[in-house]
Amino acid sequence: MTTSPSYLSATAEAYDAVAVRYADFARGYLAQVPLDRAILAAFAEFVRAAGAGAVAELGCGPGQMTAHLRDLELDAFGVDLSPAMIDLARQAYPDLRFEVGSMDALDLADGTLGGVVSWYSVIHTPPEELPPYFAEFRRVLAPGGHLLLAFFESEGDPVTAFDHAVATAYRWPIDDLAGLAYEAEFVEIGRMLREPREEERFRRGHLLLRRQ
């Protein structure tokens, strides 16, 4: 029997504890961030053009982003470590598929997905543990499939831990994260840096990538 790394268990428990408050916080977020919606729309256009299969939102939380991907005409489903988050997602969007799971060990066959969205979901992964996540993203994506990452950018600093409201998280230099993706045989299509809004603490980074 294998056991999950302690940071995975701790992260799941932390999000279970705040699931209802987090869902309230996240509700309506996308309506306030046009640049975020723009890169999601670009991702959806690339996935639809490639026609390579369904899209998994990994770290889907209460499901609002998965629903947005569905509204962008993608065959989207969600996966999250937190059973409480998955319960909320299923209640809010009973027409969509949501599963409890870890994005570093997905219950999916090789090459079955047309796209993967990791929207602030690798932020709690210790830096030395992150390369296997990219390997798993590559495994489940079909050749030519697309990956969209959203994360907190380090604004010129090296990888930096910070006191995220739920669990310890990490800010990444965008070039370093792009380098990890390149090592996992992803090609960068584009990137977007967004300055923090008044109520936000850090710059936001986005990478749009394609599996070789």
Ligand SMILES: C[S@@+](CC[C@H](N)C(=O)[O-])C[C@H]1O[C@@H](n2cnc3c(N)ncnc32)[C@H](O)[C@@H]1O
Second form
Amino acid sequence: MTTSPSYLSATAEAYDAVAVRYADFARGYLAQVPLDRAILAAFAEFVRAAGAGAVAELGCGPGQMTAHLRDLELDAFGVDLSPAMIDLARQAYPDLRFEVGSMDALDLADGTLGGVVSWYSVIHTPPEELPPYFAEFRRVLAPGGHLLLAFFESEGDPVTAFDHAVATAYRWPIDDLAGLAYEAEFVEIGRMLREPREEERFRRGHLLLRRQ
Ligand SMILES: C[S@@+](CC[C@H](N)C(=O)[O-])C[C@H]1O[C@@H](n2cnc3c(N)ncnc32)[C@H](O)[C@@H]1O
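Return the form predicted together with this ligand of this protein as a structure block, the form predicted alone having already been given.
Time for the whole complex; same chain goes first.
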């Protein structure tokens, strides 16, 4: 029997406890962030052009980003650790598929996806645990599939833990996170940094990558 690391159950419990509040916060957020929408639109265009299959949003929370990916004409579905988040996502978007699961051990066959999106979902993974996540993203993506990551950027510091409102999270130097992706044989297509909005604390990092 395999046992999940304790940080995974702690993260799931923390998001279960705030799921309804988080869904209220997340609703309407994308409408306020044009640069985020721009990199999502670019990702969708790359995936559609490659014609390589479905897109998994890993760590999908209440599902609004999965629905946005669907609106960008992608065959999108969501996976999240938190059963309460998955319940909310299924209620809000009954036409979309959502499953409980962890993105480091996906119930998906090798090489079947055209895209993977991790939108602020690797942020809670302790840094030393993160390399296998990229190996798993690579495993489930078809050759030529695309990966999009959004995360808190560390603004010149090394990887740093901080008191995220839900559970301990980590801010990453964009080059270090890109380095983990290169080690898993991804190539970078582009990156985007945006400064925090007035009510936000940290610079935001985005990486768009392709599986070789
Ligand atoms: C900050 S929320 C982001 C939710 C959504 N992507 C969004 O943009 O609103 C982080 C989500 O990642 C999920 N998560 C964290 N670690 C995960 C893992 N290893 N596998 C699957 N989901 C995970 C949490 O349960 C939570 O719902």
